[in-house]
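This document starts with one chain, in the form predicted on its own, laid out as structure tokens.
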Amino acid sequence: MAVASPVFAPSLFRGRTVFVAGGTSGINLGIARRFSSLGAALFVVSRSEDKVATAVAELRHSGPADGAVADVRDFDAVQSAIGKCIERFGAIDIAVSGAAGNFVAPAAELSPNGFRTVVDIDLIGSFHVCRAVYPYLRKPGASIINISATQAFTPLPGQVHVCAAKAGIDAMTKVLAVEWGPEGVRVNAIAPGPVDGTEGMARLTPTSEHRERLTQTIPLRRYATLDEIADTAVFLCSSAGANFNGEVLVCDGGQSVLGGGGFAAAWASAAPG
């Protein structure tokens, strides 16, 4: 359920529409909840009809919400979902692209199809969302948030597919910021480290021992919360973040400040298999 923010005014995004790809679980649902609690109308997209229905039902407790089934790998399906959002709410002011796939696989054992699948979902899917929503965001105050990860710049064993996809997202974010900035469209990314309450971290650190090893690589000695990532997205889309464009905001408790070595070693020793 959407929870009121202790930081931002409850009417901050009233009258604005937020489109969230992958917005039915994890980080992306957390972002949708936060924008909904701040007065925005939400439109969420997922491959699962059941997840879309569940997320929309929850979001409607705090404000207007709707959704559609679409696979971000299918550009036509993304365009169709955006069309439904425009038909329902009349506009899109903010787009969040966060659909992602992840699993642990050493590069020598990773199939070409496995590599391609993650790149297709994360990188190609993010481009599809950005490209499809762009015609409706060509106005001052519009904002796009791409969800990246610290794997974009931290080489991790068993994550070559994710590292490549996220690095591509970061580069794409910067190019789009340069090309679309003159029209008032700001494009930024958020790169979380480990985040509580996500399916990805549950899969990648399945035991308390795995979690503890990874936690010890974080200077703050804790994972981020879903609310903290959501508030980062809200900041970037608010007037307080109005001069941020082409940025990749890292939200990892300082983990990447120490470099990738400790993280990679902990990840390698903790990773399943």
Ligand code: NAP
Contents of the next structure:
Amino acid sequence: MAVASPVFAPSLFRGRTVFVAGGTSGINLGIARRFSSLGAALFVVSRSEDKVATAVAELRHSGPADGAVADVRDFDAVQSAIGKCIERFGAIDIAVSGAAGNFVAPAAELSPNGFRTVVDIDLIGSFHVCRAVYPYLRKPGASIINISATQAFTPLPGQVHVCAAKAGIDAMTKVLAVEWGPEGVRVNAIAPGPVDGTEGMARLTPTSEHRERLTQTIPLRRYATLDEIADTAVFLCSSAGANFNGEVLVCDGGQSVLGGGGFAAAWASAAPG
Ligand code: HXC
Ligand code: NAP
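For comparison with the form predicted on its own, would you give the structure of this protein in the form predicted together with the named molecule?
Below: every chain and molecule of the assembly, starting with the one above.
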């Protein structure tokens, strides 16, 4: 459920439309909820009709919301979803690209198609979203947020597909920021560390032992909350974040400040698979 922000004014995004690819669960739905609670109209997209319907029904409790089924690997489907959003709300002001896939598989056992699948969803899917939404964002105040991960710069065993895809997202974010910045379109990314209550961490740390070991590598000694990631997105898209462009904002409780070593070592001794 969308809960009022204790930090941001409730009408901060009134009259604005936010398009969220992968916005039907977890971190991306958390971001959608937060923008909705701040007055924005929301349009969420993912593969599952049920998940889209459930997310839209929930978001409608806090404001205007709609959605569409699309696989971000299919550029035409992404374009069609964006067309539906424009038809419904007349504009898009902010796009969040967060659809992703993850599983743990050592490189020597990962099939080429397994590697390709994650790169297709995370990296190529994010390009599809950015590329398809760009014509509608060419105006001052517009923003794109790509969802990266600290795996982009932390080489975790069993995550070669995800590390490569997220590193690509960071590089793409910076290039688009340079190309589209002159037109007023800001392009930034958020790189969360472990986030509580998510599918991603259920897959990466399925037992309390995995979780405890990873928690010990985080200076704050806890996972991030969904609201903390959502507030990072809100900040970047608000006037307070107006001079951020091409930034990959790390939100990980200080885990990466210690370097990748601690995370990778704890991970290697605890990782499933
Ligand atoms: C090894 C696997 C595998 C596994 C799939 N594959 N799961 N290989 N171990 N556990 C391989 C398959 O064998 C196949 O290769 C290829 O990947 C494609 O598999 P499909 O099942 O056909 O793919 P698809 O139906 O498109 O599903 C994509 C998916 C799936 C990524 C595999 O898990 C998914 O839809 N995930 C979405 C939800 C999700 O993952 N959420 C977490 C995001 S968190 P072959 O060679 O057999 O054809 C995140 C970062 C977290 O991204 C960061 C935390 C710090
Ligand atoms: P999640 O709940 O599984 O969210 C993934 C979303 O993407 C779902 O809405 C899913 O819905 C959609 N999706 C997946 N494949 C898709 C495709 N091919 N086309 C369109 N939509 C697709 O996972 P999460 O853990 O919250 O992760 C969300 C984002 O945060 C991801 O980008 C992830 O890499 C990033 N992240 C997560 C963590 C963490 O701790 N969880 C840490 C760092 C970064 P459908 O199944 O209906 O398609």
